[in-house]
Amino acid sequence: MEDIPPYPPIDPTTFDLIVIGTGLPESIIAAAASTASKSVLHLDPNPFYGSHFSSLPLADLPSFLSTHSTSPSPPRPRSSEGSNEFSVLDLSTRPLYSSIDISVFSPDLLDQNSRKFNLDVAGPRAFFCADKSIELILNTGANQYMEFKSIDATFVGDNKGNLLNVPDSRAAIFKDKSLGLMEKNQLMMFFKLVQGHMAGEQDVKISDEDLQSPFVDFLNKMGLPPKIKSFILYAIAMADYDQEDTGVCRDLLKTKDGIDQLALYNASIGRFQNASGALLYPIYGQGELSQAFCRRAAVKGCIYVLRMPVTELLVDKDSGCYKGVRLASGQDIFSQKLILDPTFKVTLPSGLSPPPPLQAKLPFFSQKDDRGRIARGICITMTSLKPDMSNFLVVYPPRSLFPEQATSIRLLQIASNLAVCPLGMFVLYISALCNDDDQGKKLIHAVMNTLLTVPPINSESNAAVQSETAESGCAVQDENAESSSTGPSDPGEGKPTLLWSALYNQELTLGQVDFICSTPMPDGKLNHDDLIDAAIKLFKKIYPEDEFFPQTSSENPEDDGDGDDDVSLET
């Protein structure tokens, strides 16, 4: 990044809106604004789109963690400190990673396919076929610049290594032999209630008092043992934290939300004819998504450049005001609105002080926003986690895997067949919300020691992946496999062998919006849909009186997405 290519001056040097970052909120609202005919010039000091919702090869991801784990460094010198009407701040990077361990396990392997990988930055991320983020991708045209592929199942977790498959129709639950007689009957009779309470029958309603009370109360009140209740909450409802434990839990769900939640899975089921679940992932990796709505912001007129960073804001003396940045070439361009990558703070060079109208903002805007934390890890394997499965989700409920463990821990398993990795190897997406680095790690770290092997780091690790590809045969395991619903499953001695690995805590900070906007970090939700509201919020903020996204006659056919089939779903 210190070597700034030779660009030419951008030219014009005014627009409405000026976006740095190409983040999926960034990319959303410069999407947003180019289509209500905003001028609009996006920057990211990346080769790349999506940011920290990017997939990079693997060569790539260990650099780019590094990058935002650090302090950043003294600011450059300064060619000029702007005319008489600027004062100028440093626009300087906050360090938004930490704790991050790479381990390889055999290099020679991985090597000679580095750039066979897109590994997520943010996984694991999954859509279900009916939120937010399909809808939106569907209504403006974005879909003509992705393809999905189902995902196959999905599973809850347990310190056994044990798989348990979660039913999400009635047929699954009665051919589901993991269920006895008495369970089954138990979650058709609840998923009835659910139903007829969705469509509006009256003898079925669930009450106002109880739409308002805590979702597990409910459960319990209609009596559902603990297995059950567990599916619903953790592998259904998305639940976080524990919520039969008041004292760690940081979001109690209520039924009304709940209740919202498996609408969303029940609609999401069948909605696709080529999906056979509720869940879709993008070919290519989630970074997909931060391109397409790139590339939809393009055709309507926005200029993009890369590997151009912004070295300073420029602010009327007199007023306070947000006036332009300056680029690292030298260039000073100008915009009425600006929106950040959170990334970035701002601040004032050392010995100045700022103008009485941004004495009170710059300290607020430049804060740290923490808003907790999430563990994350990659894990790159030969084998399946289950033999006639490639791509799945597993769900750790709460204290599934050892007595401490306050949150979820999710797992998506994605395979080659998805092109984010090479012939016959595996990519497992792990996350969990955490307090603070350790405790990040040891539920990471719990779910590797349950269903992987991992090796010492020697030259014997070479030889135990060679052994596990030749068994394996090198090959993905077959993509048209059905389902398996006969319970449990025990890798026992035949766990995955680790080839390589990922582990960081990321911050979780929250869009902040005053004089400068800035967006928020991937959250630690599955799908994506709260990130799409606070871009919509944050659109809202800036350009009050205008639509978003409004609805237009298509001149260009690239533009032009008009219905539910358009979803290209590879089978």
Second form
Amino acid sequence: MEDIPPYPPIDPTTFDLIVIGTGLPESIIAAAASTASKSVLHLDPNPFYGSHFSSLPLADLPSFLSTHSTSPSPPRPRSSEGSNEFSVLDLSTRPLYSSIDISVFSPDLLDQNSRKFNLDVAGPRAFFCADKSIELILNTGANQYMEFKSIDATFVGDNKGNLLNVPDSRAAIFKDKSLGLMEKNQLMMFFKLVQGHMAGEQDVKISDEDLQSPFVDFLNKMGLPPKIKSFILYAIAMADYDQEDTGVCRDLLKTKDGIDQLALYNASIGRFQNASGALLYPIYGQGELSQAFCRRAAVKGCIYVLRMPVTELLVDKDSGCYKGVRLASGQDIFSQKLILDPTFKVTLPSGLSPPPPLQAKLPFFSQKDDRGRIARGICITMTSLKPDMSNFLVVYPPRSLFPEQATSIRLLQIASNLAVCPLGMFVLYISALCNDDDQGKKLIHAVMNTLLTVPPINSESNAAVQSETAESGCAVQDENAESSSTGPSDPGEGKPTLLWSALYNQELTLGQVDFICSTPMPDGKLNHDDLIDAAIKLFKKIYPEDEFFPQTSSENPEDDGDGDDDVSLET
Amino acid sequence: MHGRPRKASKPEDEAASTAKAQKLRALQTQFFSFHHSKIYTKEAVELSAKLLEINPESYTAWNYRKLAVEHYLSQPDCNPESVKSVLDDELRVVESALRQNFKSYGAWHHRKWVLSKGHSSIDHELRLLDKFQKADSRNFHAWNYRRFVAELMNRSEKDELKYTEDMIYTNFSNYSAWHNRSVLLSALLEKKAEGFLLKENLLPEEYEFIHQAIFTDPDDQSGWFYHLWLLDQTVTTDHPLLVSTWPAHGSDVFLVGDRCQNGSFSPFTTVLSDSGSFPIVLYFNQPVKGVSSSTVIIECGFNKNEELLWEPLSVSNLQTAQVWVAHLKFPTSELDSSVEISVGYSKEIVSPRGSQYSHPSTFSFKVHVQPVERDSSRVSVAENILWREENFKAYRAQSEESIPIVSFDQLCIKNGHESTPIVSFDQLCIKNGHESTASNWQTEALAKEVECFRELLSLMDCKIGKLTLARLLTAYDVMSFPFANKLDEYSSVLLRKMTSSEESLLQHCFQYKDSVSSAIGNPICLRLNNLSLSRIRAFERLLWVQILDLSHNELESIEGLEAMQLLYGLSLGNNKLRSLTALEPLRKLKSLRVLDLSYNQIGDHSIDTTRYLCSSPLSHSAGSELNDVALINYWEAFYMFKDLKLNQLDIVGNTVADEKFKSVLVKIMPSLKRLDGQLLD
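The block above covers the form predicted alone; next, return the form predicted in complex with its partner chain.
And the full complex, kicking off with our chain again.
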């Protein structure tokens, strides 16, 4: 790392809680602990908020990814030895991303605008209008720091590049052009069944036996045709694995959970007046969410220090219990509790034998729970995948692109009106769960090949083509070549041309509650609810006595006018 | 706005409403004193505004404000700017009243009143409406007002249709939006706007559209209502059209006093008239009202000053009829003149459903009058038509003999030669360019609907779905089998086929053999005997018929026969007519002289099922020339025959026809010369 700028020493030096990393779960815990009147120090080695949940400028994304893809940097020279009371443990990062593949097809265009991008590291991600994260944002007042926009629609894609509108509401079913009349009737009847069940109507109650059965079996029992089943399972309930192939399905959705997902979706539609669909996206990207909670924490007295790596962990010599951390600036800070983001690895300093109590704990701490991997891709284009529509979600259910596709692939297109890219450009976030890097690549490439024109040659050879035509002396051809290298004039079937892409594979880890607590990595879900659950769990673990964001009656008296029951939505 | 449970009022609410009532009463007392003493000062007007803000339902207060505005406008010192500010004040008051109750009739009405003054900008109104229609998308007051504003600002129907469609897409449970759609589509169809030319193109699309709503949520009623409207649009025929006339367009009419002078007159168009007038018949595709001398303009070289009296030929409803007749007088001197008749240049001819006759048409014909010396004695004895087979000669055979080889085809061609005047077959009926090629689309649309709802009902139990299916099936049956039974269907098909070509029609044309006795001018006799007919149809092609033989059929009714205004001789012998009142259509046939009713079932049944058609004898002052006993016992006979000027009647073979009955008939009809073949004194 570069030179650490001289920092004024942090004062005080003792806290109730130190949180390292400003990812979403860490930020929520920091805000919750501050709200519970704990003194909190929140540190991040990066110069920005959000860690693995951040939204970064175009130029910064590749370096961030590569920093977290390499093995830990060799232990830096020890600044000072531990005192008599403490043992010192090395804190290093472990690689989280693999198989990073950045392709630049239009360098000039992008270089000029690099700062205008806010690319989500953990995309695609969105909010359901009625999900836990929105509730949390509203409850905590974090909504003051964020603005949202509705995502226009959800589509289901096929291998021919068609995007079928997902009839996800009464109005959408009515409007839909692809469903037959009987299908419309069946789908709406099913929605009504779910609504009636959720409302507790006796005559439409779904039996317990059904609720415990696989959702796909229940859908079959209701006689729903395959097309509608696929809509419900993958585009509304957002199931990840192929529900009809128990061989590859690692997560078979139960009817109960499926119904809950549908209920969430249903409650999301029409929750906010300006939001037409079920999904929301924050203006300036998902990084805003972590930042909003950090601001919330800061208001409650949490101290923030960015660009501050933590190098060592201080543990009690005798008990092996956590005592504090040593910062890159050399300062030692002490706290009762510590929360680490999942990138850290604790190692024994070389040549030192650990204190006996630690010997048992360390191996366990280093061993991460393997939850598989997630392949992510970010693509930038000059034209929308769907003319006259800017922001939308596309779901490719399992087996829709190729027979071996075992997981559903989600793609979120976000346009410049959400301030994530320069005017006239579009950012596509793609993700799919996978077992390894090769499988992940195949999944992401399958979507890109279906929807995008990937220029066959990189920028250098493109230039070569240009010079060649210039040599032949044909000015007109030259112009054409130029426009095709920069503009979105599409050679094949009017597909948008790819300008830039980043493909990477991310490790999925859950948070740990142990000797030291660590937060989970961004998961494979579309929304943040599981991460919020994990954060709440962590908070409860470290502060069992305290309430997680207690409801206060009049937190923001100045907020009366608009009613603090609402998120700010731009139309 | 909808489907919210009513909350029981709490005690504190009641206290608040008591206080509000008290305040309101005080305001009201003060307001009425201002109103009664016609005080329109600023304070007084403001008071009314305050009152309306609390209670927008106070009609008196709205009227008071109107008076105040009028009062202000009548002041000598008011200028356009101050007028505008006064009216803007009114709009503000309305807006705040609407905020209190957005369904206040008085408030919306007041707003319309202010805007009709024409001093306020309308642009603001659509924005206001958007607000109200967003708050409650079904609010019919807002939709009504929207139509008013759209008309005022000349907003195109297509723009409004787009708006309405967007509202439907937002939430299709919106009666008001569907209703507005029906209003707009009707207007566009009426205008024949581009893309809205033909119902048969539009309605299938609309069915498709409403299916989306109905199938998505069959429990929602708004879609079903729109479907009902569509069904109504499908089954009702379009605008009234003139289907045929007599005299036909381009025809030559020969009018003679007593008889045909020579064979060169066409037997089709030579008319004997002893009344000095001839009928003009208008035959529409459906019953209409409003045919009068102001809606039908006649131009002819004679009789310039006479206003024609148009009479509806309807037995049930005197106001509307499918066939209208007027009698045009002609001079006794020799005359060749043309007559032009224009129908529907005013828009008063409408169907009972209110659709206007909107295809004005004009037809003209030539009239040739041949004055003849009247020999009344000869006429009276000579007239006798014997409906016997041997008395009729096929028209074609006869013409081949007497007229040097003239085929019908040639006759049909208008060659301008005066001596071969016959109406061309094509002229019998008006070809309407506007007519849909066939009403096939209607039955097709209905069949499709039937199939569609059968499918829906196969999937779920749905009462309104069943009701709709029943409606559809009924409509479908009426449309594809408009006959009470198979026999009627057979009759109709037979008659349509027969009148469909000149060839087939001519096969039924005969001439009465004994031309000498033919004081009637020897016209064509159309013989439709022995065909097992139970109904008579296709009148529009038979308006020219003067002698008609319908004997030996299965007729129980002669409904529609009133259209044949030229009928002189009619045989209904050997049919199944059961009552005198079944003969009602005959009462409209002013030219009928010879009638054969022999061997029917008149009087078989003591209860006359069509009796209701007759008005009660007790309220009737006519018939005083008969003694009361006869009048009461033979009321129906009196009613049926008193207006007929029959010369010859055969009624033998009916139960009713006893001697006493016959003697009554003779009394009722002084003109009668022969009864059952017996020459009367």
